[in-house]
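Single chain ahead, by itself, as structure tokens, in the form predicted alone.
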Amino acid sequence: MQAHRWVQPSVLPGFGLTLGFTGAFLAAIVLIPIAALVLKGASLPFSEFWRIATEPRALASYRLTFGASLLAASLNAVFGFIIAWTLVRYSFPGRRLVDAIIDLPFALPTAVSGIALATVFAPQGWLGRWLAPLGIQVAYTWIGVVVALTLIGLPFVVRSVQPALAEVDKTLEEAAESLGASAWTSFRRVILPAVAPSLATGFALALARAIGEYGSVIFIAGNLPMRTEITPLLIVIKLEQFDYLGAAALGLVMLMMSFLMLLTINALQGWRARRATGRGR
């Protein structure tokens, strides 16, 4: 009887080296450091830890970082949506530059967008100067982080959405139409469900970028502590200020953050596939 084998075997060889590149480039890149990071962090004494985690301006900033990122997030999912269904169900003049733009923040550097976001919604930019005699500043508010974290979230929901859409079988929204179905109904009952996982995924990937994100946000945001001030940005204050443990600290518990949100997101993944696994049968 052969021994089990843990590793398929492969016309292509080389598995032992490719592994080893992996493993050490994964360490090197993305394993030491966040060891590094964790160590730092539990080097403080747990008292002195949640001090500074608990802290009113650093309660401030995870209210504003976590808040506005949810409904960044959460607004991206609705409109995210609704670009993707253009893009995927209809053909118009330009469809192709309109689905190229939708990359465009992948290519932007971050510091461009926050820059360019605040010249156009400042008070005196090209739409500020309309919404100020409104009562509505969006510069230098959260209102203004909303809207950065918006932009740079975008396109994880549209590419996320774009393919689900796209496999939906159209003989099934034909089918629930000739059973008397309304339009509603069909897209309640058809087309929702069908995306409903990679509507979810984009949404938990859109929610992630947005917490991490720091370039976009200090050029419109204001930073002004307790009021406008992210975490990302207080982190690198304390950086600044040589206040290594407590930067550490912070650094701990977005990264605590960050796990909870890889979980989330791997779960979305694998109800995403269980679903098209499910389908294809």
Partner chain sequence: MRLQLGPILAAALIVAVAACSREPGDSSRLQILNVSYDPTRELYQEFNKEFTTYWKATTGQDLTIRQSHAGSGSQARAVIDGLDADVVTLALAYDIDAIHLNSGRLQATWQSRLPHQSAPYTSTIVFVVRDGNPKNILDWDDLVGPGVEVITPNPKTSGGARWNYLAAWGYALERELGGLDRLYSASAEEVESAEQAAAQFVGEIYRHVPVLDRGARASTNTFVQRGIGDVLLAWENEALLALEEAGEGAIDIVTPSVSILAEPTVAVVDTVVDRKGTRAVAEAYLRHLYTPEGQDIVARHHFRPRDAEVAARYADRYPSVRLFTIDDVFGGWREAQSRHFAEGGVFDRIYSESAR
The other form holds:
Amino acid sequence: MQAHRWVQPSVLPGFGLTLGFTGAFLAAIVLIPIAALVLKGASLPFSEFWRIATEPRALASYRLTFGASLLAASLNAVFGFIIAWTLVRYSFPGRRLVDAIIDLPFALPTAVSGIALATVFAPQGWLGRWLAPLGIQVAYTWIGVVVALTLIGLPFVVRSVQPALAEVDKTLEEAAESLGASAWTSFRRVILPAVAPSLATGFALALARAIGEYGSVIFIAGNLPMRTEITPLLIVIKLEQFDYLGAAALGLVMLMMSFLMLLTINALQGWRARRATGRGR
Amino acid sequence: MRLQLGPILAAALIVAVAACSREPGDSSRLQILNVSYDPTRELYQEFNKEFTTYWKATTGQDLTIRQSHAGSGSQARAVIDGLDADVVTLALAYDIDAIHLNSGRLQATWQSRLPHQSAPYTSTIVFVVRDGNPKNILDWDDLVGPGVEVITPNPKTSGGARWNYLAAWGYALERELGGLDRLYSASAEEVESAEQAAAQFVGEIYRHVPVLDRGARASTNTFVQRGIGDVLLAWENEALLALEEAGEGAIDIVTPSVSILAEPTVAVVDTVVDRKGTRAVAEAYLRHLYTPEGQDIVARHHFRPRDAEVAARYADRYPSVRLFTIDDVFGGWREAQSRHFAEGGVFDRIYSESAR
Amino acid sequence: MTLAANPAAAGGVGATAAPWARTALIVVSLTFLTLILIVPVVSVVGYAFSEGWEHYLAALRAPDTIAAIQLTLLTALIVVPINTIFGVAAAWAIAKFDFRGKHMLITLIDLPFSVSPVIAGLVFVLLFGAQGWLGPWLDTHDISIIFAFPGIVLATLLVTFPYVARELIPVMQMQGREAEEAAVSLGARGFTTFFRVTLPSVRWALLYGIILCNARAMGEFGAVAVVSGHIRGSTTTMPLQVEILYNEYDLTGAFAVASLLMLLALVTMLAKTLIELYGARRRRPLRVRPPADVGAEHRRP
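Show the form predicted in complex with its partner chain, please, the one above being the form predicted alone.
Whole complex next, starting from this chain.
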């Protein structure tokens, strides 16, 4: 194995082969297609790009997309944490079953969950008929968007928090309590700080996934411009009006958001890893 | 154990490459693709059977007709992007024009090649209401009554929704001017104020819309299956089909005092049929729509036939309603499209006002 | 990205919380899961069978539906092996070597995960569409990519790209390099080292990655919808067929196909649970702190 300057020497073989294949495949499947989008968006003069990216309808769609995603990720942070807590700390009948179905949204096709949610939450649906007399309408409102995004984001939080919770040092907790701390104080002072990085990562992952979501949302959102229209749908609508540049411009905005989210997630993971190693010492 | 990667990779590549090459044009099995819009699924399912039999009988060739259905605008986009449609049968002339303008895959003269401006059947826009018409919706003005919820798709993506919009607009013009013929005789100020009133009226309708689906069929589902809204603006054919599907006692159809003559158009996609060598069968396919057999299938599937004899046979199904055409009131599709539905057009304006 | 975690061997430790709090928390968890997840899932099955078994089976036997099932299976059959090979190669390069730009590489591999499926479809339209960069060239050479099988495969490849790599990388990083280095210094060849030393200890992660990749490949909707062309019986995958049937007033048919996809999801979950149970039993009691850079969340207790 030839020693490259930028790679530390190793006795293991296959570096050139595997990295070369990884790079080539990454380029072919991900980078070149995405470069096509970037180039298309960049072929617009900046003023024009800015006009498309900031027109009222686009701004309204960002507000919904990010607002609903944030709300869904927050809901998931709260309820996902509670679910992770009950799964890790308590034993109850059916615990293993509940633990298994948490991953279902990963495997459930988004179109199926969208149609199912819309059917269930429609005014005549299984849940909608109980909510309608209370004056709550879920399907075809922004609440529906939040519900769909909550469903697809749930496993990210639970699966991030679970292992961290399981590793919280019991002795610290017990020490806190033996020193007279209430359960709530020991939770706030001992458990929460230990789990915070994992919770933040799960939150960010749920958020990243929610921002790009399309399939499940379009079935349950009313898709009204300015009110219940998400950005990915606006891209599709632009495409269907033969407005390739407009679609590419909005696509570019979303792409930058995704990239930013990923950098944030990586930074959070760094925080978490430092926390993990720091605690070990 | 080792060297498993090689064969798998090679096999995957071979499959991928093999899948990339197009099927040859004139194999023994003749095949054409009809790219259409949402509400014609049932119509073309039956018409394709009829035409396949007819083609076998006259030429002895086995013909396979493949179908593709989605929103009219999104189908036009797919053809522009390279979907190999032999024929397109879309909701409005503008979408076929768009294929010509954006890709040059068919000639500008497409509309003059077949009778009736290449529209073998027509329809109109009617109202679908809940059984017994509880909100008493009888004409366009009732759509904006207090508490009335209107279901119509998004005119940006749905052809049917554009007809809905234009029908409402035409009604408002007639109401203001006291007759659509006065569009050409009234003073410019009078027409201008009528247009403003129409914009206000249409904007008011959209303030009553709780769900803006992407296509006509999705709107019908929202209204019929999900039980949202008090009135659905729909193609007459779509409304009649929904009545058939939903069964008696679920919904009623209300025909307004005046509506628009909707003319869905058809065309052969020149570059595709020339490359595949399917021009003869594609042209025969579309011409067959105009024959008495074709027109009968059209009428059975709730479209209004062009053929007078067939129309007489089904006259009881189609109440007479005063119809205006897009050419009369809006100066044709290109004019209507650029004024009303283009980016920053009237629809965008009234919609952003109505959302505020 | 966390795609998996082992359930902690839990139970009976909730000494710190009062019994009422414990009951309340369990009730809250179960209620939330029921409303957001279980009721919709059960409703799919409920509607699918609302007209009885016969209608259900008839819906699945419709020729267009069978074609959609075949297309979906074929797509997964191509996409999953390719992404598996990629995932293994990427994990080997990233976990077993130190080189500059590693973080960037990982971020780029993750990119498809957070990119909207709509964009995943759009990029191929811009690239291979008749109006796209390569469109004219493809047209003169008579090659169809979008609105045909290759486009569906490409869009699915892009969307499911990170799944296997992302499962393998942290596990292989945790594993360290000593075992492989020992094998190589004893004269083992590269492939032998991988298959005899590395693979046995990462096979559960690999299998889990493959299962998730497969589930996503079969269920993808947004990206495929943009490049499919919706040709009945030819370029409609199962999720698109669900939408088509739904739009044809065939609610039971739509939910029948949806239930099939869901059955797949359930089998996937079952397989995953079994893998975890079996894997947990087989795994050596090895607890290594992960390197401080990436993938710390993948630590399995």
